[in-house]
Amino acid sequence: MCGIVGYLGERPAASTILDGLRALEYRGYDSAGLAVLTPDGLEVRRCAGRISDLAPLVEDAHLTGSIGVGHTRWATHGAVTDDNAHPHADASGRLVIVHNGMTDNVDELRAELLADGHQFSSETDTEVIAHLIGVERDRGAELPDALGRALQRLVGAHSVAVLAADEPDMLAAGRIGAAGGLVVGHNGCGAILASDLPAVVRHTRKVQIVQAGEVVSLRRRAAEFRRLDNRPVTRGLITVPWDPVAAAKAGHRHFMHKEIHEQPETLAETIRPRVTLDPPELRLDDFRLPTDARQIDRAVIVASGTSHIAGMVGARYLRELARLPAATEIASEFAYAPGPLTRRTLVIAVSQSGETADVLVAVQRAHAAGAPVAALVNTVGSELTRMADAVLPLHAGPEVSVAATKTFTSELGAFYLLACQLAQQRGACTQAQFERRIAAIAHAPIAVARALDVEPQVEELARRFHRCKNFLFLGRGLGHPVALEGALKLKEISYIHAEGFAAGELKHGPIALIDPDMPVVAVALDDDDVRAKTLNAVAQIRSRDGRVILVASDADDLRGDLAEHVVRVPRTAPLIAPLVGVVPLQLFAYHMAVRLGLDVDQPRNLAKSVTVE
């Protein structure tokens, strides 16, 4: 959430700028500004509303100027109006900042603020930041240290970044806590700085990360990082392996679609490099974990959202391969009330973005009970990858689309190459056995492949189905989990009510609302064990008038009037058969939100990475 881009170079900043934020449009917001040093001074426009009521706005107003700040921003103190949208001034008006974070001091120094004759024209935290750093400006402090000076008065997580009217060919950037990233880059055309690599690296691919208590001063040919305490910083070049066209929709109409149908391939990116069939070899060679895998004791998967989902198929695959007792924990409750934690307890952290707040919290806690920490993570160079004591990237490429989609199959993809390595490390597995799954995970990206072969006849289901106010999702064992990612998806995008629950808890409560307006999605697959039980509950609720859309195995030899609706995805192994099933419930997801003429990638009130608590 909050996208922060500032540019300083050859080009017209305020189009580039304009340029870097549609890129960060994915993260979700409700307001978008940007201010341009122009020869008659700062000149600032902001509007609530989207990008594409800001540009007019820019466009009438000519701006010239070669360096600037934009911002998208997710209400947080203060509602979505004009005078709360970013950039924000200080008392002088001689610079202005945006802001990613919450200020949870915000009141007292507001306080102190309004006691020494300061005035404010919004509600947010961000102009009391402003007027803080014009503060220490007013006592003789260059601009970077006046930035660092006021980010150690904030309590919170923050990233901001400052221009002034009196630093003409300079950008200053800060962080602290576990706030949204910062990147900057440089070309031939000058420097680029902004929340989020999509921004960057259509500009480059070589870029510096900007870490929590540091300060960068950005110059059109260097950047020089500091510590808030004014320490000097080296900070090396990471190359960014993602190709700017890959965030292109290349011929679909939303990211979304795309990114599902890049789904075989993004899942052979996370598997195949470290797998191999002959001989049967797993090579995790970027994963190291800190400690003895046979000296952990257990292990806890902390995540938000989606991620929390792929946990929870995680800890099943800990379970079964690696005999490791696990468990998921949603990070925002674990970050609070970890419970007992030792050298023993294996932490995985999960998340898309890297940069998730409720997970870096999470991380900081098990830090502190001294408890290992690996991460699964897509975002290189995020806050979460210099955290973390071993990190497992999932290598799918930039994902766009708010609701994720093709990160969910890769993380499951992951946790199942790290079971099966913990598998091998503590002697929980034959020879044979690891063969076996090695094979199955290796061949999971045709699966998934022929699962899309579903669409038109889901496509036809969202025709059937999209006037409906409400759905009921159920699954047992590993379709548990799918059929909760199956409900957060609907409720995501299509905004209409969806309620994921354990098939065996049918009768303990939810029963009751069965009837021909409540459709139910039952998810069966491939695990022996509670299949035929999923069809047991499926026909009680067939026989109580209720609506049924089955997603079952291409091989079972199905009753014909199980279900209203029988959706047929490739057999898998068992321990496979998520990553197929997810498949048409992410479709139809999709297809239910494009029939209700919905903003697909950027759902309302939802952020792509949620930076803060």
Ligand code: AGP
Contents of the next structure:
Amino acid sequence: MCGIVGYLGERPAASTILDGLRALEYRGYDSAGLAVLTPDGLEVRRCAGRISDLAPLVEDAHLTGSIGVGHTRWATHGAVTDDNAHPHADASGRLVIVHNGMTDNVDELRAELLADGHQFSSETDTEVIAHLIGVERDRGAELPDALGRALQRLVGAHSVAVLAADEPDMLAAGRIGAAGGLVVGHNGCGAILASDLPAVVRHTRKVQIVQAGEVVSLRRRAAEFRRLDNRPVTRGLITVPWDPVAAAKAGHRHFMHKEIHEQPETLAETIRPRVTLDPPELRLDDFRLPTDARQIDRAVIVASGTSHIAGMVGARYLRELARLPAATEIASEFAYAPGPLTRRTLVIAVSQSGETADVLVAVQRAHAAGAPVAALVNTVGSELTRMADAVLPLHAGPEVSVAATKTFTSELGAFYLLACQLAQQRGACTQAQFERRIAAIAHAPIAVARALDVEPQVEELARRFHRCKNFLFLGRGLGHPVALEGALKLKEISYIHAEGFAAGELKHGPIALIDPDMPVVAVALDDDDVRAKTLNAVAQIRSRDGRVILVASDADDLRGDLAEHVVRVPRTAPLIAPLVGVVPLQLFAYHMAVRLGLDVDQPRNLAKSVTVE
Ligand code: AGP
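Now that the form predicted alone has been shown, please provide the structure of the form predicted together with this ligand.
Starting with the chain above, the whole complex follows.
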């Protein structure tokens, strides 16, 4: 959840680390800090607040040195204060660490160290870990070995990087547990270490991944990997397909805005290399199902947040296109009550980051029960890509804004392709059906591009509605997950209370909430029967003086007074409708947050990758 950066090379460490931290700020932005080994020893600068608060402290200090570590924090143990900001030092002050993770046994370890006379200046578990490493150094362990021994004492999932004053040419870093990525890369000028790729790809696209249970000794020209028990490990290089400039804002005011507008291209990246229309073919070349498609009797989709909502649509695709019983589970719930799983249950994990701890634990549970696991993931090289038996990459490119947008539509696109492939392999569709279906998804990027045309109207709606304190979102069929996603986006970045629910449930309770101060966003895009039912719900709201923003297709003939505002998106095949229906809701959340003057890309209390359970 926090972001770690380490650098050693020919460039000034302080500014290089600051750059890296800026690229990782989506992971947490409660506090920030860095340490550089200068000719005068270890120098630490840190503060509560963002990288922009840290930068002047670092610049004023003129830190001279070419090796250092940095951190951007999402608070777990300890409040958001200067003292709790990383890096943290050991008892002697001769080494500092930066850390991502949560120590479940911190009380026990702290008590043990206090009994031995240690004193702490923060409330963090990180300082406890620093002291543990210092204790191992006092016993004579080399830096990587001391780190490895300390890591073995921790319960939980952790990534740690260490800088020691008496090791001026090496950084040690290590991982345990199923969360918290760690990537290293070299270019001609030095070595970089980071929690995630955006901080590394600006230096090199050839990277090595530090896996759980490993410690890496990072030097200017090479990295040496070892297991915690000191066995050496050979680690190959992965080439990251991302273009570093793709992560820049490209003229947009916010990453979220850029990422919403990228969707026609990113969805096309997910779909088009895999689909041809002449001849009609679907080839998921990079994806090998971990089991015979005909042997699967059920699919369970596990994911969190927006990816979970995408999974709800995905389950419908699997049921409808592949005739496969499928359900979606919240990963954190599934992890501790997975229900009956067999070798014939295909578990499908979905994640933008591939790092979400709840999802990784769910995958462990599935494997423990013998179920094959496929994953839909955006981040190449992430932990989930290593854990899953088969990976279908989204190819949506780096998503920087904390609010997921383009990866939602790419997850839907990937699910659709997977369902079409399973349908073929299971003999669940005719050739004519198959051809119609892949033609529908191949045209989806164009429909998404046209849906973006609603932006001026949506911006005007945000002007009218931004002072409202509560919203309801409703939809039926595939409009239901779209409504849930609209509500999640709105609350996430504008802090407005928003609730999404199935339109048919309106009359079973939520209708009591309807009054002029409770605007409703209704999504009516599904096939004819469902659309008519959703419009009934809208009529029930209007007859109780409710205010309705209706998202409908441009082909619908609607009664003029049905809704206060109607946002029209292109008519598509019903199963494609969520891909276009979500666009006005993403834009609505975005413009509401902009109107309210909020930090769109880094909303309070959130982080892009949630690497703690
Ligand atoms: C989406 O806008 C949220 N930031 C959040 O719900 C996110 O989708 C969730 O944390 C899952 O992340 P993942 O896709 O990286 O696993």
